[in-house]
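One chain comes next, on its own, written out as structure tokens in the form predicted alone.
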Amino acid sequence: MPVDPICKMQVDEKTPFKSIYKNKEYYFCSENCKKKFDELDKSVIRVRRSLKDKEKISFGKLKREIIDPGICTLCGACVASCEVLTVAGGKPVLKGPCTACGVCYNQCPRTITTESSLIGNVRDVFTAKTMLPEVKGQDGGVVTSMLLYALEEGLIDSAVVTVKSEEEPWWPMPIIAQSREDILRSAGSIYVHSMTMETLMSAIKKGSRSIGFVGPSCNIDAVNKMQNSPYGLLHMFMRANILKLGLFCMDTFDYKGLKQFLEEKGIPLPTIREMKIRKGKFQVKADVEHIFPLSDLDVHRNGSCTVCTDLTAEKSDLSFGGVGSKEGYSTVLARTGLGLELFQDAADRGYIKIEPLERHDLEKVLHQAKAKKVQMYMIKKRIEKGKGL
């Protein structure tokens, strides 16, 4: 005798309460059990309808990103949501034509599909550039301009920033900036880890009570934990307010390895004016511009970057990066009420020019953020590639 899938009672095949799901007939003891079962089918229909006007996602995408790399947990969420999926050979497979409805992909616990899971909580998004002619920062100079605004308006009494060492070209040196000159020196990206925490603590010890802090997600996370963990050094220190300005970051490199790579290409570090990562390319401006595939520097990539999943510094007040904006502009994600208010006030006072970021440009940020999130899934393949297996 068939078994009611809801209450697990045995049911006579002549029962009037029947439903067909995934081309299989089910039998129920009562109208109540049938109704509960039918709700599942309606849920699938609703999800398909909501995904109808979005990007077409086929089972092939799930297979490439999750199943083939060995990330699948065999939880069965995809199979439960689609009548043309089944499990064979220890993994989900198609048993019929895929309609690319995207339902299976959006049920999988290993896929990342929502904006908040990709870039964190965001109140508003902008594209912006500096309005100060003396600011020559990277991607619009907005971070430098925000620090100048906060310092000159008396909102911060110092900033923790990173400048280039005068003795060792392109070696990062964190400093306590308390003047316009110090902040202007910090313009531009340095793709080497900067140990900013000791400088932050030094600023607090020297009496700074309102501090602008600039760093990528790993540094921002350190500040956040020091502030919010019950064991954090700043957890119960109420006299220090820290404005966290986060930098988009995909990669940093070992300094000696980066230096060796560039010198082998005939580009001495002292001749370089700017380094930039954009669209999968490593761009170096010296006497002329040099462009290399970012993959050429994989061997010099810091190990911590291979396990980092935060492109946009999700725990900051404001996040800044070149992804999604045209040349000469920065993409800005305002995350906190304070960050949004300060950003808009800086624009009102003429330090920066801001515009809304269009949806198709935000999609570029989401796409890059996803690449950062899922890179952990490919770590086994990267290790094998590095060993030449």
Ligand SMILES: Cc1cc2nc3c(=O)[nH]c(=O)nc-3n(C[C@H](O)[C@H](O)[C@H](O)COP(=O)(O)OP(=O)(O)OC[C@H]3O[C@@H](n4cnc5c(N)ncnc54)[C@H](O)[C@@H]3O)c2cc1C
Given for the second form:
Amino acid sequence: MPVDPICKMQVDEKTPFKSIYKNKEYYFCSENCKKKFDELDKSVIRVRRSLKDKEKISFGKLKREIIDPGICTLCGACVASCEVLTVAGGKPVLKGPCTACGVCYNQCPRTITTESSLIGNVRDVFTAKTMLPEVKGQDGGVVTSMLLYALEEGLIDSAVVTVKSEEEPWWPMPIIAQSREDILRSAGSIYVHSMTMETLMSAIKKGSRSIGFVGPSCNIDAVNKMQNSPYGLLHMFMRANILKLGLFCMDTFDYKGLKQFLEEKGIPLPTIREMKIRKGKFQVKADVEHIFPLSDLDVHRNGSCTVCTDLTAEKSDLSFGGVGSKEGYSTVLARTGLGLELFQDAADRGYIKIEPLERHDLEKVLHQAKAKKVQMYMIKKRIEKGKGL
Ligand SMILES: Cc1cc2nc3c(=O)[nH]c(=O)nc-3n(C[C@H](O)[C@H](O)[C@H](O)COP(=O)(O)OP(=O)(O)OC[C@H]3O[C@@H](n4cnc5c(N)ncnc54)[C@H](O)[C@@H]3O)c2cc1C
Ligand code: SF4
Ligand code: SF4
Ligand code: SF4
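Having seen the form predicted alone, could you now give me the structure of the form predicted together with the ligand?
Whole complex next, starting from this chain.
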């Protein structure tokens, strides 16, 4: 005897209360149970309508991002939400034409579909550039200008920044900057891990009480853990306020590997004026400009970066990156009240020029952030290709 799927009572097949869902007939004890069951279909239709005006998302996307990389948990949420989906060969598959309504993608627990899960909490987004001609930054020179503002306004007494070593060209050397000159020479990006935490501890030990700290997400996370974990060196950090300036970050490379790569291309490190990663290209400015596909450097990419999922340094006060802004500008995400206030004050005092970041430019940030979030899922593929971690 069939069972009413709502109240679980056994019901006679001759009951007048019946519904068909995904080609299967269901039987109910009453109009009330039938109504509850039919509501389910209505909610799928409602979700379909609300997604209709957004980007078309087909089952192919779910297949590409979740099913093919082998991270589908076979929870069945996608199958439950669409009549053209079923399970075959141990995975969700199409059994009819897909209308690209996006419902299955939005139900899957493994997809990332909200902005905050891609870039963390953000109060406001900007594109900005320095107003100080002496600042020669990587993008808009905004990080350097923010530090100059904070130091000159007496808001910080030092900054932990990374400069290029004088002995080993392009080797990242973290320093405690307490002068305009030291902050100015820290401008620019070095695509090698910088061991900033020891320098931060030294700054505190030497008596700094308000410190501007710059680093990518892995460095910002280290600061937060040392501040907040029960086993962190809290007693040290209680003596200092730390303004966290996070850098967007996709990759760093092994120093020796990077050096060897460039030397093999006939570009010794001392001749290089600037390195930049943009749109999947590695740009190197020496006597002339050289451009390589970023994938040429895959083999030298640090293993830790392959499993890192935070592009935008989500736990900072302010985050800075190139993606989303035009040449000569930095994208800025203001996350905390303190970050937003200082950023706007730096603009009011003439250190930087700020403009709101347009929606389509923020989409570029979200796109890169997504690529970073899902790279964990690609590990299996990388191992299969023999690239390892
Ligand atoms: C390793 C790395 C990877 C990056 N990847 C991306 C990316 O994929 N997409 C993107 O949009 N942006 C990326 N960025 C951020 C971007 O390169 C700029 O740092 C950012 O746009 C700010 O530019 P700016 O001109 O305002 O900074 P600037 O005024 O030039 O200041 C740069 C600051 O970065 C610090 N710094 C430089 N190298 C390091 C390092 N290795 N570790 C810690 N601090 C360092 C310096 O101390 C300085 O304070 C990356 C940065 C780094 C360091
Ligand atoms: S819910 Fe169905 S129709 Fe909609 S995208 Fe997924 S498979 Fe295609
Ligand atoms: S909803 Fe996602 S995790 Fe669940 S079965 Fe479908 S693809 Fe797999
Ligand atoms: S990719 Fe992640 S782990 Fe690698 S340097 Fe950047 S923030 Fe750190």
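Numbering follows the first chain given and starts at 1. Computed from a predicted structure; not experimentally measured. Under this definition, the rigid core comprises the largest set of C-alpha atoms superposing within 1.5 Å between the forms.
- Query: Against the rigid core, is the Cα displacement of Lys14 between these two forms at least 2 Å?
  - Reply: Yes: Lys14 shifts by at least 2 Å between these two forms.
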